[in-house]
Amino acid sequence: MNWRGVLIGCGFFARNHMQAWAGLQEASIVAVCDIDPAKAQAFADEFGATAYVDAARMLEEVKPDFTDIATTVATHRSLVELAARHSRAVICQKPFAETLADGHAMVAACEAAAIPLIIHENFRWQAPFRALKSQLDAGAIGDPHFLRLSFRHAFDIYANQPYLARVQDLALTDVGLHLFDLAVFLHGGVERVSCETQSLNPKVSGQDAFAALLRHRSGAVTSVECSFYSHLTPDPFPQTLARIEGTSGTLELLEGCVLRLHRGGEVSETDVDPAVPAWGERPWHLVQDSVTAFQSHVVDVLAGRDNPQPSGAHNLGTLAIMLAAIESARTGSALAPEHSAKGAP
């Protein structure tokens, strides 16, 4: 079966969505929408779709199997609620909501329609983290108790997405949410968060660096570091480095996408760098491959072969961690994430 989809939002990152969908045999994007008619038409011409500027009209006329929402967060609630009335599944870019109230409303809209809401958290779908998770699940290091995640670079992310320079809580909302999702993916739910933020780049109006400490319900601890103003040669962007320690060993994700296992007094290494997609390029291939992996998962969800990872209900917990980190940085206090999310821990 070929699942018919539509895309809302034809911005910079949405091109990765379109390229990845074009490479899948079981799904295709038949229509695209953007409030800028030139952007919508350019995507439509390049990928063989129909262009719209009105999302409601597109959804009413196309009646898609799925809707892929790749807009900025302020539009997510209205678009998810709209798409839930016209689709068999809704995909929403992160951060999927500005507030927990909006998040709960979007989850409720999709639950009322009895359709899946899948959040585009693609870091957990990066090849290195899929390999690390596989080793972890196989018991390679015993019971994990400590995780460090580090995303530090000085790559000019503002050239293609200039609006980012005006986001107040930039690091936490742009990448922090991805890193918190990774922490939950590897260590489970979080009961306490503390965070410090920094404003480093004089061209950026918000905070572009943070350090957070998470206490998990399992008793494990995660240290999360993020900086968009760390001058390194070569720049590791867009790779996230990691170390996870357990009762019988340690796993590390090192620069160059090397997975190192320390166990039993021995060290082994595996190359977990994904291939560059035919439509991709370095260093973006790490992210581009993860988009393809995520969208392949969406096809599995549509076909009933898998459950959403992460679902909207699950991502409420991750959103709560991010909001608690923002409040912790403001108040200087350690806080418990406030949410009532359903789904996997």
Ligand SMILES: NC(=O)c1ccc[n+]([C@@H]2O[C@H](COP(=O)([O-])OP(=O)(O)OC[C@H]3O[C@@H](n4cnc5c(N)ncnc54)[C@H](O)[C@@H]3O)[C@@H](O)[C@H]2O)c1
Contents of the next structure:
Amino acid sequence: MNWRGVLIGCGFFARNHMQAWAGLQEASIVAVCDIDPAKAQAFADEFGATAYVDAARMLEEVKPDFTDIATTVATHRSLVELAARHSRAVICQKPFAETLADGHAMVAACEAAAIPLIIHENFRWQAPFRALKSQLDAGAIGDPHFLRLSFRHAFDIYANQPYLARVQDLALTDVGLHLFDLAVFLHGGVERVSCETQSLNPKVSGQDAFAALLRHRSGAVTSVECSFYSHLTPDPFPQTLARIEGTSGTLELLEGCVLRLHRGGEVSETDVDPAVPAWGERPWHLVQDSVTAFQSHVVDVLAGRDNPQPSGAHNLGTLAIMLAAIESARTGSALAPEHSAKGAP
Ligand SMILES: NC(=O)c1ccc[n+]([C@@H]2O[C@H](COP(=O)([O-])OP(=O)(O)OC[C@H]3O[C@@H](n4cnc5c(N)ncnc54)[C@H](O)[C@@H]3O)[C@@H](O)[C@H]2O)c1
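Show the form predicted in complex with this ligand, please, because up to now only the form predicted on its own has appeared in this conversation.
Below, the chain from earlier opens the complete complex, with every other chain and molecule after it.
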């Protein structure tokens, strides 16, 4: 089977989507769309697809098996609702939605069409976190009770994505969501959130750092730290460092993609650095490999071999954690994430 897909939004990150789709046997992007005709045409020429400037027209003409939405968040709701009327599966980049109301509407649109809505949350698909999760599931450290996630760097993210310098709550909305998804992936649903934010880089208008504390329903606790203004040599971007402690051991994800296991008084290390894709480059290979892993998963969903990880309904829970973190930082109080979606953590 070769699933026929279309891509909406031919910007910075979509290049990774296109390269990864081109490497998969079971799916092809047959048409691309951008409101900027030059961007759509450039992708169409490079990847052998048809260019459109109007998503509605593309979807009506192509009637794809799946629609991959890689625009920024303000357009996600209208494009997901549109794609739900014309394709058999919808993929939406993170942040999934700006508000819970938008997120609920997008989930409802796909449920009404009886099609999967899959959120492009690629951090949980990064090779180091897949390795850590499989050790956890195999009982390597017993029952987990504490997780620390740390994403701190000073890589110039504004060079490729200049709009980020004007985003309010930048660290929480750009990478915080990914980190909260990881926390839920590893520890399950969250009942309480507290958060502090900081504005560090004088050239950036939003808050570019935060520290959050999550209390999970299991009783486990997660500490999440993120900063886009941490000066380190070498710069660890784009790696997320982690430590998860359990009843019989500890797993650490260390710089250079090393997974260290402490158990029974012994320590062992595994190299979990993914290969650099033929089309990729360091330090982006960690992210690029995760896009391929995520899209392979999408093919499994299309073929009925797996359920979306995460689905839109599940990601509503992550969105609720992020919104609670923003509110906690504003009010100085600990808050319960508010959501009521079926499937949300
Ligand atoms: N998962 C990750 O690791 C990761 C990394 C970077 C960015 N992202 C996400 O990817 C998304 C895109 O980010 P980016 O930095 O590539 O943005 P970008 O601005 O470079 O690209 C977005 C593109 O969408 C186009 N567009 C906007 N509205 C459109 C519409 N209605 N129809 C067709 N095209 C439209 C724009 O013209 C632009 O070319 C964001 O949601 C961002 O958060 C995810």
